[in-house]
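A single chain, nothing else alongside it, follows as structure tokens in the form predicted alone.
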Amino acid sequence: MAINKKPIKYIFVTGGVLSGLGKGITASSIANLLKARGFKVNLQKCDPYLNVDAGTLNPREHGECFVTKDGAETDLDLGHYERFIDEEMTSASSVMAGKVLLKVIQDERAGKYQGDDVQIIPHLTAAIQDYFVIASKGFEIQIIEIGGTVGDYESLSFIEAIREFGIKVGKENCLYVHVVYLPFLTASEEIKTKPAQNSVRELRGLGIMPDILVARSEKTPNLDIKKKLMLFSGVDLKSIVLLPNATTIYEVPLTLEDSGIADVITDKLKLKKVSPKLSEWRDVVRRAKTKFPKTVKIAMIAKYLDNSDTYLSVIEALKSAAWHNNVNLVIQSIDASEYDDNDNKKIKLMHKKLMSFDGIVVPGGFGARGLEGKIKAAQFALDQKIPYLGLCLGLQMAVIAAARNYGMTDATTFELNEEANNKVIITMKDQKNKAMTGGTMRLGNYSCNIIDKTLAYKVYKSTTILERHRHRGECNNKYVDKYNDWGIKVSGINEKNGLVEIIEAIDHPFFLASQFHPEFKSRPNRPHPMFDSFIKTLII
């Protein structure tokens, strides 16, 4: 006799009024929570950009490229969902628009529709509920986030996908989300919920009626609120959350517990009533809100101040080393592009402002502008003694800097001069394909051996690890022998290829940096070990 198998249950979020409103947040929470009761959770992001992956969109206008295990270039809400439920998550929780649309158009010139007139619908959008159903395959439930706003002509084949695929699941395996906006008018002092009813309206005009209401908004409102968008929504009393701004992200959580929205979603899908194990994410939050007594100033030598979520995860990364060993954190972005000249005017300026720091991180980046004023920032570094985290353009610049220090005054990386006789940085040789741009980098975990008795291992305690990737630019293993007289040394090597992973300085209390990305593994219930240890470093 055959064992009915229980059904995946699916739940959609959707954005409504403007973008940004938090609905990755809102989709994180919402898989926090469930988690938290005992389900095997995944999320999935549907974007719907006509780019095939985020590889190649531009950091200041969309935030930070999240890179996937397997070497996924994605959404930076692939970086919330992991650390809100603490799981990593795969190229399958990404689809974007154009990846879409590329299997529908390689399908249809390999035959695969026999003949059909290729649509919209059905085509386009079944090929979207295909990614649906493999990413939710060994899962309870699926939460999927719609990218974009509802009304925008962009979406409308995403929320065509969700509203035909609740038909094919069932009302009992399906929910929907709705994010809104309530808007404060300052001269009134009042906040409108209009924008929100006609948001909900253009969803219901669509064929999706909500099953939850998320009410964002930057002031609380009064708790009337939520009868009037009940009475203009259809929308049951019970399933609308008011999520003013929080103090820290991570709070949002426990808001919509408070709410009893878990128990409304349990309710909703037929899921078993367990209560939610949440005293670790409550410790996370309460550190997060805590004035401790001392606090660390870091400098960040950026590039990219356009967007404040252009280094989210290395923000975030370091905020959990912070709380950890509690301390408040002072992060102050420095414009690399400022010192890419020689003016030594701005140099002795740019090192006074350093020397009020109690540490320097370089994160990663590509292209030519900045890279000097991240070199001078890393020879500053090595100099003074100064704490320095390095994370991949990070750590390049750092190699730069000590074999400028040494004398090679004309040591470089292929960014700033392809032809120059000492490029200590050089491109990967096996890049795929020199004249595309999209998914031609060294992406996704790659091993790293820790050699014994180096700063790497004291920060890792292990001999092996593996770490994610992304860059197309390594250290030119003909000068590695040059180290040791540079003032640094390898202490991470991927012995597959024999590219390096890992230096440090040799007379340093701290000079640690790597090609890989760390920030996409921290947590914020477990900081990764080499912002642990470079914020340890800076209170002692």
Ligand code: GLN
Given for the second form:
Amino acid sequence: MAINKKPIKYIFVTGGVLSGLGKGITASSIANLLKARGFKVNLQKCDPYLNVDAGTLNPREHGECFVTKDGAETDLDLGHYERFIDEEMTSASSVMAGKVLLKVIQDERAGKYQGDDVQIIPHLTAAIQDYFVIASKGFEIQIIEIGGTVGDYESLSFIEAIREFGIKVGKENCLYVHVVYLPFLTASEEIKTKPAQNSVRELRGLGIMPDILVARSEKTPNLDIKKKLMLFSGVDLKSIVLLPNATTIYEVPLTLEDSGIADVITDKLKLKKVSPKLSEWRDVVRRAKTKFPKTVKIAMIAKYLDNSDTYLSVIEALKSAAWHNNVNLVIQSIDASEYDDNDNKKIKLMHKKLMSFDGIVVPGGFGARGLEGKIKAAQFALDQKIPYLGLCLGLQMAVIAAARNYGMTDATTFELNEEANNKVIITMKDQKNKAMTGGTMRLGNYSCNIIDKTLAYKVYKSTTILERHRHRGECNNKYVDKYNDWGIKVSGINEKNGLVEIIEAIDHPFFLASQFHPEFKSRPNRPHPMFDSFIKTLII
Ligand code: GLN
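Given the form predicted alone above, I would also like to look at the protein as it appears in the form predicted together with this ligand.
Complete assembly follows, chain above in first position.
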């Protein structure tokens, strides 16, 4: 394997004790601090799942599927990466075990191993390392997060790959950050370090000595705990960071900055010392922590209610728009499927509930469950002139709602009834015969032309935009002529194929819906215009 001549620096972030510790936030925060020092930084996520990409993972268990500009369906951590460093990731930043295994097997079939016995070590580990090298091209620092928990059978190949990689690129070019957890025992009122000690031992047993230890905890530990950690882990005191729960994830870079860890990193990697530009980020954190006099309440008509990560980018986009407009935000999820049947009593209750909100958001989604409930919410928003923001599925439901409100009561979508007469939403032509497997939808960036004198134009102040997609359905153009009668209009269109990209209601304070996912391009310091304008409407 060819290692780039230019010494790119690699930082590996592993996790121990338990999952869900915030490795992604730690990796993103380190990237944020290095970018603030002027370095060209990239991030990458390795996941032990045997899926080829995140497109086929269950959003209920795994959270949102984040889509990159080049159309990769990835782990939600890539969304954190983009939000924390304000750079767009590509498919190279997402490496799932299934993708690497597939590559190795395809190479084997193509005769690329020339009769060698193909093995986990060195072939699979080399293939993993190739992905590090490819992704890091053109950057000064590549930060690679290894999903899962050290010691898991599943992630062993990745751990071995990063160990070997460290030897190949040399100590000055590689750094290992291990994120551990310090549990708090209520009975004895103390924070325990034993699981963290064991986790470091486990990592050492796999041949990796961590350079930096990030210790997560619910409560703020006594500083003495660092000495204990140093003694047992062998990591020097200044390379141990305590990271108690933050009030907002966006505060983590600042906590890390205060800990001096960025200097430890630049020292160890022999990088130039620069003082960071963090004023814009500090402003984000200040806003995120401010209690504003005004609050806006948003109803999110959702399907997956037991995992807030499912709608992570939507929630972050709403939050950043709220901070930007100096208002507090309350988002309440409403289970759309509760209103799927035509039970008038329930529908009345839904209407009553919706009246207590300033605005309604219908996010993306797949499958029939909850669709009728979402359509009813959109119908109510149209009727009652409640501000409405529709995201992908939210556009499709809005079109059906408008048709039904007008009187076409059997208006529907391919997801509810493929055989229906009045399918106002259909499967895209090139999607018809595709199996329901990953990577088959209309994915990633597509351009959209915005029509003048529309709300969409007011929002974007631009006639051409580029937004990210993930869908297999589209507006049935057969009905577009009827939109005016239905009280809606097309305000954004893909010129190449005539696909409807944005619709809005004609006589409504704010009813805007897109076939794309604007949430993926929103940033904590730069809310996306659709979210920003939506929140602005709610304040008036
Ligand atoms: N299920 C719809 C489609 O495939 C909407 C997709 C989405 O919301 N991402 O077109």
